[in-house]
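Have a look below at one chain only, the form predicted on its own, in structure tokens format.
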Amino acid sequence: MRSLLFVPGDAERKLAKGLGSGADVLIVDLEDSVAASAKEAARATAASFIGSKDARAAATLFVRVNDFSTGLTDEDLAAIMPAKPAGIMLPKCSSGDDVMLLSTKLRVHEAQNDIEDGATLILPIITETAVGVLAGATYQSTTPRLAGLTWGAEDLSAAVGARATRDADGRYTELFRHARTITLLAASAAGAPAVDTVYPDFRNEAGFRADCEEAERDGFTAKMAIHPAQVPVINEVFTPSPEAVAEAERVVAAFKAAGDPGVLAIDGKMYDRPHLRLAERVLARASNTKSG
């Protein structure tokens, strides 16, 4: 997956529009974009949408449920699991223990709804609280359901009382750069994809593209979107270029031809095992893009 588009779970028109966005994943939202008074109706709308053939054919469908502290998570799961979503996004995830708790709940719902055990993936947002940021190392060996790790800045700013997430030059301030770094390291430690957070100013095309390119450079393999117009840029930036794929193939082929050594020279430049692993990751991403 490269692009994950949020769509309000109670907005039929926006849900339908999301199908034409080209997003790899649609995140049907039952949390922030749905008013408290509309939660029940949103669950019904979301379940109907997820269960439709057109929606399932257009994208992989995840649902962002309400976080555990709200007391609404179980109601969300009870309403949407019969529709068999591909995955659940867990906001305000405090640690790997929250992921394990959700995994246990999902196993029950899978059994009740004739869903293969372990089929429903989990994508936690791990930096929306202070304790979440501090628990980045707890996602190793949690569950095979882990589809990736992602982060958020807005809820964290509210949690700690930060008046802004970015400085006058548009760069994240130190706190949010730290949360972003924790997500990259936590994802790597867990062997899961790192998914970059949203860019709220969707009308700032240049700023958005720069944000995508910086994220891809640093190791994120996907990015979330809040508007369909952002999806084509995400798909472009997070798809390895033909040049990158060709270079990766050259490195992998050279190591294979040389008998898989620890280090070798290609055109006068030294390559070692980290270069090989990076090349293999590029080819894996390119393969996943084609298969998707």
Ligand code: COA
The other form holds:
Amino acid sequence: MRSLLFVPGDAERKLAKGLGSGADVLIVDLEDSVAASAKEAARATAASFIGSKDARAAATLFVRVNDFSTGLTDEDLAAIMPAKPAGIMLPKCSSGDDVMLLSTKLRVHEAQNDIEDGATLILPIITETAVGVLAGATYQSTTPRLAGLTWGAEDLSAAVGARATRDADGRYTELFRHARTITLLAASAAGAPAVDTVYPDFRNEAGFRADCEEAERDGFTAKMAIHPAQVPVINEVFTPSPEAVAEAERVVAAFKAAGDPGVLAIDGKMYDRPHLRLAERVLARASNTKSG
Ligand code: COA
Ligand code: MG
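What does the same protein look like in the form predicted in complex with this ligand, given that the last one was the form predicted on its own?
Okay, now the whole complex, with that chain kicking things off.
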């Protein structure tokens, strides 16, 4: 999994368009991109889309439900689970306890809908509230359902009262860099992929590409998109390059040839176990770009 494209759940034209986007995952949204008055219609549209053969063949289908504080989550799940989505995105997630609560709910829906126990994945957005950011360590040992951890800036700015997310040079301000870093650490601690947040300025291709490259450099292995034009850039940046794969293969081969030592030299540079782990991660991503 590299690219995850948001599509408003009540927008049939965009849902159809999303299938041709090349996104690894479509996130059919029932939350912020759907007006309160359209929630019910969006549930029905989303369920019929997710249940359709064409959609299931084209991409992995997730649904973003409304968060627990809205009181809408159960109705969302009741409408959507019969269509058997591959995963549920949980916004404004406060801690690992919210993930466990959703997991328990999913078990019931799975039993009712002839879905294998544990098959539905969970992708929480962990930085949309202040308490969420502070609870980054609580995702360890939650559930094998975790498809990754991701973060969001817009709701956090509203929660904290920060008037901007970026400074005059376009860099995230301290608060948002912190939330982003917490996500990387929380994902690593939980042994789950770190998924970078959206880039709302969708006409700014250079800015978007730079954002993708920074995320990939820092350890994110996937990124969310809000527009189909962003998907090919994400897929390119988050697929390890042939050079990176060749370099990783060289490191792994050198360790193997030397009898798997703790440390060795390649071309006059030291390589120890962390370098080997990094190389193995690159190879794992290269061999499994869609689901890894
Ligand atoms: N998924 C699928 N198709 C999309 C799309 C998306 N996220 N965003 C745009 N498209 C389609 C449009 O429908 C349009 O198709 P058409 O020409 O066949 O009508 C085409 O791509 C070009 O769209 P464009 O005119 O460039 O953008 P727009 O002004 O129509 O839409 C947004 C801009 C931001 C409203 C739209 O991209 C969008 O809805 N994004 C997702 C928002 C979302 O889900 N937010 C929640 C998470 S932050
Ligand atoms: Mg939001």
